[in-house]
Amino acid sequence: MRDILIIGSGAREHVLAYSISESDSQNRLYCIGSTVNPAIKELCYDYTVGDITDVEFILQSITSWNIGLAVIGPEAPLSTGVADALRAEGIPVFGPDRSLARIETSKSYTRDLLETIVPESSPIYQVIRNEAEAEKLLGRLGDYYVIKADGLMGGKGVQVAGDHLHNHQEALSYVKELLQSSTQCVIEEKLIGQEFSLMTITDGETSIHLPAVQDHKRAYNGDKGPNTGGMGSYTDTDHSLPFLSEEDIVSARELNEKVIGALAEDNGKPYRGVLYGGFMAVDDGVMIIEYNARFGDPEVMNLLSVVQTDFSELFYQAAVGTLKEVTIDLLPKASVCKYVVPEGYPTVSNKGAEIDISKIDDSCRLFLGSVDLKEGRLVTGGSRTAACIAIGDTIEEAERIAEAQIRRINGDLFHRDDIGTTPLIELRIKAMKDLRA
């Protein structure tokens, strides 16, 4: 038995808490969250609400708890050094120290590191400090560019040519906007292909690779609308994706391992936690879009739904540097995750609207995200509300279950009903075949 602390209160942390609670070890769970997630609270021995990025608040909150493992869900606490502070107290932590988490929190650091170790897998880029530099690089890239905020933006700091920006004037306006709040941003070459994610649990030396997942960032059907934190995702029965080759998976795994090694060498300490690689399958292989220092949300729902290994041991062994003692067992199942979000999301933060989840049955798992309790009523918290995750013998079967269940959630909400559907996946397969023909 172990007392385990979960930091964070979104759907990602709900699935982490749920997975740990299913352990045979009878662990006792604690949580520090920014809001009251009733589903997480129900699983916990104690639950505290406050600023999860405040190191002193975190340390004060755990003084009466005998924590034997801390699992950090979101990126924000990593960026403020919560993992460093907990490790300094002798607590094993699943999540990298602040300097290592720069692989997510600083786009410029990431690109400079990748250019050193895997330049062939990194697009053309430049760290931009003024509009003149931006204008010069845009002239070189033409219509194929991506502009990124250098720091954390909750998955919404990226603007892509052709999708969000339609000419260089709009691009320069966005650069100007970013430079008003930061000293720099990053402009990269726009890659053409299919995006996918591959996450690796690691103690800095041993790596356990999880199935490839495809997330859907755009708000509306057909990949239209603004970027979001992620509207849904899916995996296939073979733990790959229908449009990927075996070589693509091998390449992504090798790149993650190279980055884990480079981070340890660059920072003088091991990376312990999960490394999330965001990739683009292009005409002649795999390129790196980005890296994150935590589980993706919603991708974590897909991944943990097919993992049969004891999560408390998996996370603990990674945290203490003995991951080589663990083997991972994966179900040969497909999975589909769909998020329901408030009307107006992500442009409008619609808080306090009542929702009803009582009609959901046990054919899928429901994980609560940005919610709160007001006078005993479950209400929206402004961001992604809840995720339905279903598994099946095929993607089609899993999608059918997830879609049927998410329609049972009542409230001023919407979701993408095309995620995981055969027509949308066939479009991706065709696009990849055409690209590589």
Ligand code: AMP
Given for the second form:
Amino acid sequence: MRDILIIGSGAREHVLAYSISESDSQNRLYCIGSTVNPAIKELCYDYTVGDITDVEFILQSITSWNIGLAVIGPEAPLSTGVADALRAEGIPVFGPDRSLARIETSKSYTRDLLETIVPESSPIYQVIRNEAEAEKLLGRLGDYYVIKADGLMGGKGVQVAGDHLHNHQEALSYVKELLQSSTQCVIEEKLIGQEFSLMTITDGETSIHLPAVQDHKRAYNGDKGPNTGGMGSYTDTDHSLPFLSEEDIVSARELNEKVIGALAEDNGKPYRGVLYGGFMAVDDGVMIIEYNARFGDPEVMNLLSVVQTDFSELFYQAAVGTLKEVTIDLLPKASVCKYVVPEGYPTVSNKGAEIDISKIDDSCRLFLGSVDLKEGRLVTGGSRTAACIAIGDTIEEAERIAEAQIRRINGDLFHRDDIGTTPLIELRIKAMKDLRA
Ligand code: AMP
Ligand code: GLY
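Alternate state requested, the form predicted in complex with the ligand (shown: the form predicted on its own):
Everything in the complex follows now, all chains and molecules, and the chain you saw is the first one.
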């Protein structure tokens, strides 16, 4: 039995808290969150609310607790050095130190690192500091470019040619907008193919690879609309995805291992936590879109539902550097996860609106995300509200269950009803076949 601290209060942290509380070792849970997530609170022995990026506040909050493992959910506390501070107190931490978390927090750090270790798997890119530089690179990339804010934007700072930007004039005005609030942004080559995520739990030496997952970043059906934090995701029974080859999975795993090695070398200490590789399966292999220093949300829900191994043990062994002693068991099931989000998300979300989750039954698991309690009523917090995750013998079966349940959540909300459906997956398989023909 351990006293385990979870930092964060979104759906991802609800999943982590739930899976740890399900473990055999009867851990006692503590949480420091930025809001009251009633579902996490219910699982906790103690719960504190405040600024989770404030290192002093975190250290003060734990003075009367006897924490034996800290699990950091979101990237924001990693970016301010919360992991470093807890480690300095002698607490085993699942989550990388600030310098290592740059693999997520700085797109330019990441591209520079990738350029030295795996240049063939990283798209053409450049850090842009003025419009003239942008104009020159856009001239080289033609119609195939993506423009990204250089910092943490929750998946929303990215605009893609053809989808969000329709000519170089629009591209330059987005660059101008980004350079007004930051000294730099990034322009890179647009990759064509199918996206997937592959996460690896590591203590810096041993790597345990998790199933490949496909998230859906666009807000609306048919992959239309603005980029979001992710509207839903699925995994297949074989822990790959229907449009990927075995070589794609091997390549993604190898890339993650190379990055884990390079991060240790570059920073002089091991990366302990989970490394999230965001990939594009392209015509001749796998290319890297991005790296994150934490679990993907919603992807973590798919992973939780098929990983049989005690999560708290996985996290602890990774945190103390003995991951080689753990093996992972996976259930041969498919999974589908769907999020409901407030009307207007991600641009101007309806915040503080009441939601009703009482109609959900136990054929799927419900995780609460950006919610709050107002006078005892559950209300939207502005970002992704709640997710249903279902498993099945096929993706189709899991989708049917998740869709039926997500429809039972009432409120001023919407969701994507195409995620995990056969027509959408068939489109993805065909697109991949055509690309690789
Ligand atoms: P990121 O925040 O880097 O994950 O980007 C958000 C989303 O933008 C990704 O999930 C992709 O859908 C898209 N995207 C980012 N970079 C690229 C790229 N180089 N080529 C094509 N699409 C991209
Ligand atoms: N689902 C995308 C992310 O967690 O970054």
